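The data below hold one chain only, encoded as structure tokens and taken in the form predicted alone.
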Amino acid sequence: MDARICPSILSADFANLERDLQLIATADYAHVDVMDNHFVPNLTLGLPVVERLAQICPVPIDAHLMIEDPDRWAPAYAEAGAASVTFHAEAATAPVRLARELRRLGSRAGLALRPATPIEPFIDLLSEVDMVLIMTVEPGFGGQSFIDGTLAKISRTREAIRLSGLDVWVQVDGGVSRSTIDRAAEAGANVFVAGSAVYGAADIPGEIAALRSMAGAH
């Protein structure tokens, strides 16, 4: 299984954000947080910003809905140019509607989970997502620690997709770094978000190289 790595900005330094950019070229995705101070107790930045960092990026926006309202807004955000766009099953009125109009507009459709929140309700609808997103930390803030309990649901997530036959990406976001991503690999994800791990790091091509060996070995 290729294992992808997406580093998130919200470890870059925001008022160099083309230049931080430039700075994970390798990588496979650029993962943007976007927090509306309401779904989760945090307000990063939004459409315009994420629209014009699309226009710069080396690679393509991997874009994490953390919003209240997403069948509202999402769509936006795939017309805005991000290739990846996630919302929140907590948040999501109509997810399966609000899917196949992000895949309508030409984005990947993802679907996130908080830490608690359990896969199985959202097994039938695997074949409307493009990746499901388990959040292995409880989503608002960087560089908080990897939860552990969130690997079973990773496994049953990876489970439900090969009984399904389907090619559903398994994301994980939250403590991924060289000390965590085997586990998480080894229980099934595929992509990782990575934040800290990457920009604290002092040759960031070297860190993602890596964290991308490390993944892709199971």
Contents of the next structure:
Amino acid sequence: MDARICPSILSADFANLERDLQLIATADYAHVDVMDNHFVPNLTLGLPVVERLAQICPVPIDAHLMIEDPDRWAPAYAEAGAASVTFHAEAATAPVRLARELRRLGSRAGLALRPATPIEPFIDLLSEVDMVLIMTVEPGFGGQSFIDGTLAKISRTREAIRLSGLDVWVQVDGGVSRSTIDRAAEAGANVFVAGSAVYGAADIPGEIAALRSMAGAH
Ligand code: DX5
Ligand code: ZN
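Can you return the structure of this protein in the form predicted together with ligand DX5 rather than the form predicted alone?
Whole complex next, starting from this chain.
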């Protein structure tokens, strides 16, 4: 399966974002974590920053919204130029209406699940989204360790997609590195977010290539 690598700029230098985006020009997407200090206990960046980053980023932007009330706020990220906008199932009031609105605005629509949120209630709605993001850590911070207990959910999600015949991507985010990417890929993930593993590497393009080839071997 084709593996897509999305370095998370949460681990980049926020004083040098343009430089650090150029460092990941060989990646598939730049993963941008939007946190509002309510849905998660951390605050990062918002709409005006994403809008400007979309203008200078060498690869498309994959916005991961860890915010309350995405029904109200998420469409503006599609309008700001994010190629993919992912909102959390736990925060959305009307996920199907929101996903349809994101697609209408020309963005891919992603549905994110915290580690304790099951995929089963959403299985009949898979045709409404382009990607399911299975969080492999509790959202909020980079540098946490991968939760192996999420692997079964990745497998169940991949199996449901296979049975549906749809082309929905399965993304994993949190603790993804050379030591965990194999397990996630084997379970059925095909899109991989990696923050500290990529930006902590001495050779960033080399790390992106290594992760892509390890994940693509499945
Ligand atoms: C965490 C964020 C992640 C984070 C991943 O809530 O959604 O995207 O940057 O960082 P690592 O890869 O260091 O676990
Ligand atoms: Zn993220």
